[in-house]
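First, one chain by itself: the form predicted alone, in structure tokens.
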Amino acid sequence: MNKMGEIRHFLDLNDIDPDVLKSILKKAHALKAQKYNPPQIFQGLSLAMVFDKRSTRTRMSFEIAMKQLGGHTLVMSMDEMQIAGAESVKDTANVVSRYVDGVMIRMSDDTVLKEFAGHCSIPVINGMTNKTHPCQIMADMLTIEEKLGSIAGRKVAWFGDVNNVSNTFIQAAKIFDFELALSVPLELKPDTLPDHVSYCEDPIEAAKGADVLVTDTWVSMGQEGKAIDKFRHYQVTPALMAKAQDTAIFMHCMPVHKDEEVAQGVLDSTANVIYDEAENRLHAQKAILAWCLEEAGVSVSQSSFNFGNA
């Protein structure tokens, strides 16, 4: 049962049931298996999509899976909306519950993006915050089963930064039973790791033996001007890749600085699996939508389609 009540959010992993994701997950195989042929289970259900930041793969992802799935979008940047003004971050979040079946926010603030979670009553899905990006990492756990089969027992290795991708593959190490070695500046070295997850200063090191070598920008938005000396240490290689097993792949989130925190070798390499993940946010997002919508009314279980369940 999600742990957050009746209301399906889908803020943190670490706040829904493991077997919840997992079912989730199996969902968005099954959705990607009917890439052209969706089923319209959204039919008279509305999203509002809402932005502090520019955005291409979030934007169209949701965009286009809600369509794709017979739904209607709104989209507004946080500009445009009163809870960047006079109005309480209650009252709009109890406003555009009257008007929507669910939101889907991409802002910096988290703490924010909860309080207005905690006053909605409709489904709400965290698409990005500075703290954490779970979307993103259903879509890489969706990758890394289509390259590699189950993600159980894998190895997957974080390089460079510390930043809401890596702090969300921390959350998902446990939940989906994978290694994790984060090899990162030693001053940015998280206090504590939970179960799963090992620091490895030396990136030699941590990508030894990996199925999955990760890596994320150096300078986020809002970061222009960040200092990335400390990171370089940190690329991604082809000679990094050769400590890795022999089919292991390479991903990330995107945009990339091409030889910042990846060598060009390693983009064209057929280790290189980073439009497949990219294209794998629709079908998340896809699986994401359908599950904390359900309530709302959609029948996921329809005779006319099978997710993968029976």
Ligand code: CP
The other form holds:
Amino acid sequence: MNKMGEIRHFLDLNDIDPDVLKSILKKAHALKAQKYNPPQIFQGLSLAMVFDKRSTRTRMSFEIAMKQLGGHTLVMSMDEMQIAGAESVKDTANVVSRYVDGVMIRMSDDTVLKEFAGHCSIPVINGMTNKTHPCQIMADMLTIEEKLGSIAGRKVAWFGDVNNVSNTFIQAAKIFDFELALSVPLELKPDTLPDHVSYCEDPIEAAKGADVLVTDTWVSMGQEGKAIDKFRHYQVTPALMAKAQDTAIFMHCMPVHKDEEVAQGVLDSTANVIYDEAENRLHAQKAILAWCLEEAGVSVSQSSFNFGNA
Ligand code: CP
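For comparison with the form predicted alone, please write out the form predicted in complex with the named molecule.
Below, the chain from earlier opens the complete complex, with every other chain and molecule after it.
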């Protein structure tokens, strides 16, 4: 059960029962296995997608996820909606709820997203805020399971800046029971670190024995012009990869800024799984949508897609 109430919003990993998240991952594996014969479980259903920032992967993967499973999509830029003028969050949320069966929103302000969801009578999915990126991390968990067999007990090392993706990796460490070593400049070290998460100022120490090395851009959207010199020490290089397990993989949610947060040599190596990771946005989001829409009272035509109490 979603802690926010009966409507199955997908806003924040910490709002959702860990067993539900694990069941969504299982469904994502199953839906990926049906990539070429997708079940038509979203027939007659519509998803609105609203963006206040640019996107390639989130937009394409949600749109194709809905369409491959028989549903429809409507894409809107927030600045072309009346909410960019005088219309309230409450009125917009109520009206959107009357037209579509679910809404995915990329909205900078996490608080406004949650306010919007509070006024919706349909599921709302977080397509990334400045604080969190839960759909990305579900795809990342799917990728780690696919490549390494399991997540529990693994060591994941994060390098570079602190942002919405690292914040969500911190949440995921406890939920999925892996160890997260956070290697970022000392001034960015979080004040408190939950169980499963450690701080490692030295990137070499963080990389030692890691199963997964992960990074992201040093300049998130909206931070253009930011100084990046302090991050150079945290670039993921072949030398850093060499400190990790022989089977270690390199992950990045993309877009990549080569020779900034990651060296070309890592991108050219067999450890690089970023295109599989990007593809897995599609499969993870099919499963997230199936979970959200089922609880909303939608008739899902295939009994095998029953999540039960999970
Ligand atoms: N990783 C990610 O969210 O990509 P987009 O910004 O292209 O959607």
